[in-house]
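Starting off, we have a lone chain in the form predicted alone, written out as structure tokens.
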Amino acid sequence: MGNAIAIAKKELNIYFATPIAYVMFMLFVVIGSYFFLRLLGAYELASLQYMRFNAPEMANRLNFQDSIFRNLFGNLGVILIFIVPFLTMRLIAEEKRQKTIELLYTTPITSGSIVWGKYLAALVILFCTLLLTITYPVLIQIVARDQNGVEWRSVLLGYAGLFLMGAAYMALGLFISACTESQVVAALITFVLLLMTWIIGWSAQEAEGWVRELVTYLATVSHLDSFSRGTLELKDVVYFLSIITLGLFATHRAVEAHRWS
């Protein structure tokens, strides 16, 4: 565990010593920013038009967590779709293309520790980039102060889900990033991956049966939406354990195929 770690901080101190996590930040807070405002307004147009029409009670009926949260959380999920090919191209496809995972190989550290020590790495940059957003229900428990301020346990819950969903997808990302040496063609490979698991559950509308409950356990945004929705159940966990420990076992595999070629 200990080579691990020390990949990880190699790793970390790459990211920050390099635009690449700077550059990721920016572009996570500044899109998921103008969605949460767009979603706070829409918030705000509601309750102003039910208190117009005299409809006190439908107003009290709006919350924070349906209106914004749950929509918002879908909005941020949409963008690590973007981000995470980024942050995850260069963790194994860089080393294999300047040879040092050849200087790796040479030593005793074991290719789990290489794949351990790269995953734990971009599990954290994906931790500091959910924690930037954490400010959103922290402005609005600050302003709304009543009854129908922030619900935290769903918050959290939704971040939860936004985090093991991020995890899977940086599990995938790494996966894809072993398989190659060209930075761009594992960001493309991993896009399009990411992508298909979010879009395969729109033809679920038009399935029937069994056929349509697996195209929707197979999508990602419906596991999210439980998480989103404040509702933990462990078919969604299992969901993302599976792709995550999926991902890390066949990296592991690309990683000893390379070695050992």
Given for the second form:
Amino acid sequence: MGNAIAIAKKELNIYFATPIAYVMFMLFVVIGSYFFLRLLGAYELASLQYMRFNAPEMANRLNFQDSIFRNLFGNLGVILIFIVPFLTMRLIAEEKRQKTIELLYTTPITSGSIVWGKYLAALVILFCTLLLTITYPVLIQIVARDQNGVEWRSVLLGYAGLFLMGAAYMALGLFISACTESQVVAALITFVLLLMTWIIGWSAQEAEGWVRELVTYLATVSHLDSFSRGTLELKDVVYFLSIITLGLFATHRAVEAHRWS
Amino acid sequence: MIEVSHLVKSYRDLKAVQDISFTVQKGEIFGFLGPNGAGKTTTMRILTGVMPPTSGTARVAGFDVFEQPMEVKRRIGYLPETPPLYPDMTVRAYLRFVAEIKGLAGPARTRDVERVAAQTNCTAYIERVIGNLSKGQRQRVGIAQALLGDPEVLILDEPTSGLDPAQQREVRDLIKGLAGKHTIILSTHILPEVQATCQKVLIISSGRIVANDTLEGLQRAHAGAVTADGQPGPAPSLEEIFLKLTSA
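Would you mind giving the form predicted in complex with the partner chain, to go alongside the form predicted alone above?
Complete assembly follows, chain above in first position.
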């Protein structure tokens, strides 16, 4: 475990010594803020209209969770598909290309520590990225004061869902990075893979019966959405955790295989 | 200290190393020579536990590299052909990282980083980013990395490549100074360097051993014809012996 932390510290050192981390933070916040402002504008418009048409029962049903955060988390999830490949592409591919992986192979650390360390660093970056966007609910809380304020429990659950989804994406990205020496190839394949897990949900609309259920289960979008609605269900947690386990296991195998080649 | 017996490594059809056996005594500097592609790097990679051999065994400090790789890795410092450096890190951050994964912690780690930096003359640029260093400076950081943790065995793959003559001499002196305490396998193409530093020489060609002897032994074996007055012929240079053995 100590070795894994040493690797993670080294990875974070490199993330923050190069522009990668900062550029990703900025992209995520810029695009996230754009979505947030759009949703906020729509909310404002809806509440104005309800007031003008004197529909208090509609106005009462209006809440931040359903009209802003649920959509916002969905949008942030899409942005993750675009930024995760760029965060994970270098993790192992770069070590192979620079031959620094030989250093890791000749020091007394296991492949498991290498994989864990790299993954931990990726999770820290993911956590920081998401943390930056917590300004949105905080802003709403400040402006809205206490009347129909932010449901923090639901918001935090939404963040937990986003984190789990990002963690699952990172595990897949890490695996792809372990399979190639080229960072560009790693990023491209990861991107296509992540996009597939998202858009596969669209075909659920045409399917029927068990196919429909299977496709819905496979799509990340449905699992993220149940978190951002503010519900915690075991099946969603299991879904993300199984992708993480699969990704890390496959990465470990890939690193071992590379050692033997 | 190092025992290699009947080592074979093949990559699919290509036989990189074919039945190599040798031993290195404790405290020796062992010169490892051969043309490019002869199997030097492959042998070193097996010894350091980067990859397993196809067949045969290798033992370092009494531990089998295949059965107890962790014990072997704790006792080896390795400088690969390309120094394994992270261009985005500073020299200090890099050395601290390597020390940490070699199991050093706390004040011992800080002390050891200072020690190897001083030993390899890296102290002047220890706060600089590795990507901005010259080739010679990088090479020295690579050697510093191998010395961390004071390993019993040092395996250096072309440690003086890319260095200017003054730096080459510096590194040569450093390696000589390490002999006795450390057992060193030194691979190089610079033959005078071998003459200056190594006690024993192993020459391989196309994956096979063509010579394994002391320098004097080699020179005696390949001495020119006996002259008319009964004196032994002129001792050939290592270069002549090397070319003769590897061209066959």
